[in-house]
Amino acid sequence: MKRYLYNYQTILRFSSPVSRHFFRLRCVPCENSCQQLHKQALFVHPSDGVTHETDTWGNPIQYGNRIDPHDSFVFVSIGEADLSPYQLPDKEPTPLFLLPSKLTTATDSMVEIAQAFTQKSALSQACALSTWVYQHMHYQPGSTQSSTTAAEALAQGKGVCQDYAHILLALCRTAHIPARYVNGFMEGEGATHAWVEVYDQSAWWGIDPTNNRQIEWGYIKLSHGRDAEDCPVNRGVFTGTATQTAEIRVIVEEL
């Protein structure tokens, strides 16, 4: 087991000031067989209240509001996570992560793609598919958009770690291996990160195609869901006609 610190926060700034803001907040990790919290916080401001609970997927989730007026809105996540190597056991996922989502719906090529690679273990395979993936692909910042499906990213042969992720989930669900998308943190400093997990032997494994690699240790969890729609680390509603802009940064380091 290893402990690492995180630190996650975002600074959101209106260009003028907004009220009735309502927030959905996926800023605070999970906790599962691999992975437990301690020293955890979080700080919200302004708001006039935080409420948890867990979304469908059982995601934890922090939702509240802000009624004043007001030009910027914060939070903040800390913490410490002890993490066991990554490994989820799992009796029986739910049949929609190997059915295709909006983001994830893959082309005819795709299919040819993913039929092409014939291992031993729905793992072994998986992480074959991801080095397709890798070695595919251009990591480039801004040459994609939230909307920008699997199919999109890798036509234009370049996008961002949320894109990486999309293309995997749709050549590892055309190859029938149960898969889905997961948000949260990973060892460095930086944003937010996207990977993968998979289904087998009973287990989710977890891969990061962004990097190559099947996931052992360094990254905190926060959601997954079918594709990013399901795990917006924020997302709300607000009165105004303000333009907004956001700072983000994250910290993780072992103790």
Given for the second form:
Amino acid sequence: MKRYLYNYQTILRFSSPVSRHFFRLRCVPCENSCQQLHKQALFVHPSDGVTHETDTWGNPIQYGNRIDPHDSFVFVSIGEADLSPYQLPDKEPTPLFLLPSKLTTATDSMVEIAQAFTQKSALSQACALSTWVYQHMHYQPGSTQSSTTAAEALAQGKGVCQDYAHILLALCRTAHIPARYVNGFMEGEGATHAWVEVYDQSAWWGIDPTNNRQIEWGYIKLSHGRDAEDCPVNRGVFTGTATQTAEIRVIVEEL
Amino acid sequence: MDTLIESRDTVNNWMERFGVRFGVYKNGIFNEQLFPFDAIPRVISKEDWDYLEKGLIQRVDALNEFLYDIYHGKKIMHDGIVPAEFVYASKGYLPECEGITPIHHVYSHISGIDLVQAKDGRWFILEDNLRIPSGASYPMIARTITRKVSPETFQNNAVADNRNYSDLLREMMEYMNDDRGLTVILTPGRYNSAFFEHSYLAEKTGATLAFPGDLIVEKDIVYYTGLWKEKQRVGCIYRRVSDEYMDPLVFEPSSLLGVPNLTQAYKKGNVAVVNALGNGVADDKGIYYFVPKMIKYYLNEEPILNNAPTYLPYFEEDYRYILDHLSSLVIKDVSEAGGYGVIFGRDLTPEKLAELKQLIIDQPRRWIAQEVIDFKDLEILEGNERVERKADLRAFVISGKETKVWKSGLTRFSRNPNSFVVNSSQGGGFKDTWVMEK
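What I would like now is the form predicted together with its partner chain, since the data block earlier showed the form predicted alone; can you produce it?
Whole complex next, starting from this chain.
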């Protein structure tokens, strides 16, 4: 077991005051057999109260609202997480992680690619597909948006961690490997990160296609879903004509 | 009845004054049109009705059991009655509703079940509408007007009064509300095709008509905010907004029609949502095939009402049959509604038929095929002449403390003599539906 400190903060600034602001966050790490929280705290400001619950995928969510006008919105999630090597036992995954989702529908060419890889186990096949994604994609911040699909990102050959994860998900599901999208923090990465979990031999294993590796240490998981739309770190709506800018910081350090 | 028929124009004028309209979007442009009323009623005998009533209650009860099962134990899939891929691939299946138990376990509070009668008198179910079936207001208002212009018609004929639809609705909504607070009808607004109906039903049931923005969720409680920003707790929402627009923080993020964080209040049982979220999985055209099997599975009864003979390309045997008999079948795209995506094999040129065949081969899960039913045509007035046209019947089933069928329904007919599609979005008209008391 290793202990990690995490410190996540987002500051949203609005160009003019907004009101009736409703939010639904997933910024507190989840707990599972290889990740327990030793300490955790969440600050949301301004807010009229925050409720902690879990969503349909079992992810912790933090939601609430701020009715009165405000021109900034800050949320800070800090704590210490105890991690074991990445492996999450699960008896029977839902068939939904085998089906294409809105952002991970495979194209004909992706089906061909997935078919070209046959390895002994689902995990080794997924790792081979991850290498393929890593080799065929160029990491370029700003080249895609949150709504970019796997097919669009692959066609332009560039993207960010979310796109790498979506392409790997599309390939794995085409190859009949249950796979899910994961949001979280990574040691040494200043923003939130996205990776993939694949199911093999009664457990979920972590694969990070952006860095082309199977995950062992240093990744703190927030949430998972079929694709990025199922588990955004922050989703909100408000009344007002403001434009917003976001400043996000993440620090993860082994203690 | 003759005085009623003579007064057809008076009735249509009254309806125009009442604003009985139906909005249609065509090529992106919104047009409101009158929903033409035909004065010759469809008459259903007491004997036929007693049979339909039993069959409809049985069917809706089974569909409600199915919805509870799909979002909880999933027994029907584990037992192999309904293949899991039909459920999970259905657009109407919402993973976000897993484990949520609606108040009193009711999912489909208002079910619109579409039937047709064949020439030999047999009735067939065409489709189930368990999301937000519309149309009940038209026969309600038509009856109100026809009783005024031709009162003797209703003295001389033992027609069941259908003006009690609002009582059925109110009774059900009060049961779901459980004295938590206000009952509201949530409308997407003035530019919705059924806005007339939303406002009419609110007026008739005494519910508050709420527009997007009127409802707010704070700490898992839903409030109605009125003109002066005072807040009143809401106990029941009869929503006329589709699932995907109901909560922008959970479903379609760009929705301006929904209520942020409503899903959480609903999940905690603090508000009844009528109809429940996620019902689309049970009225999917691909799931329709399995409804008779559901009736046997959940109720251990033989289905009283039959489906139109249906084939699923998913099953090998049906797949062969469909490809061999395509020109005599009607093919439906399971993802479309409102009379769109319905193709009659006999209307297609050989090239188009081959194209359709290829579509079915490529995406077998997307289509169902049905035998064309020899409809019993109904007489309508075209000018002063009586002509026969295709018609269907939408029966309304209300599930509250008990399951009840409204003694009337929406009879829609096709104005085009060659058309089998009677949907009001496709420009058809409607008739009053008389259920006889003896």
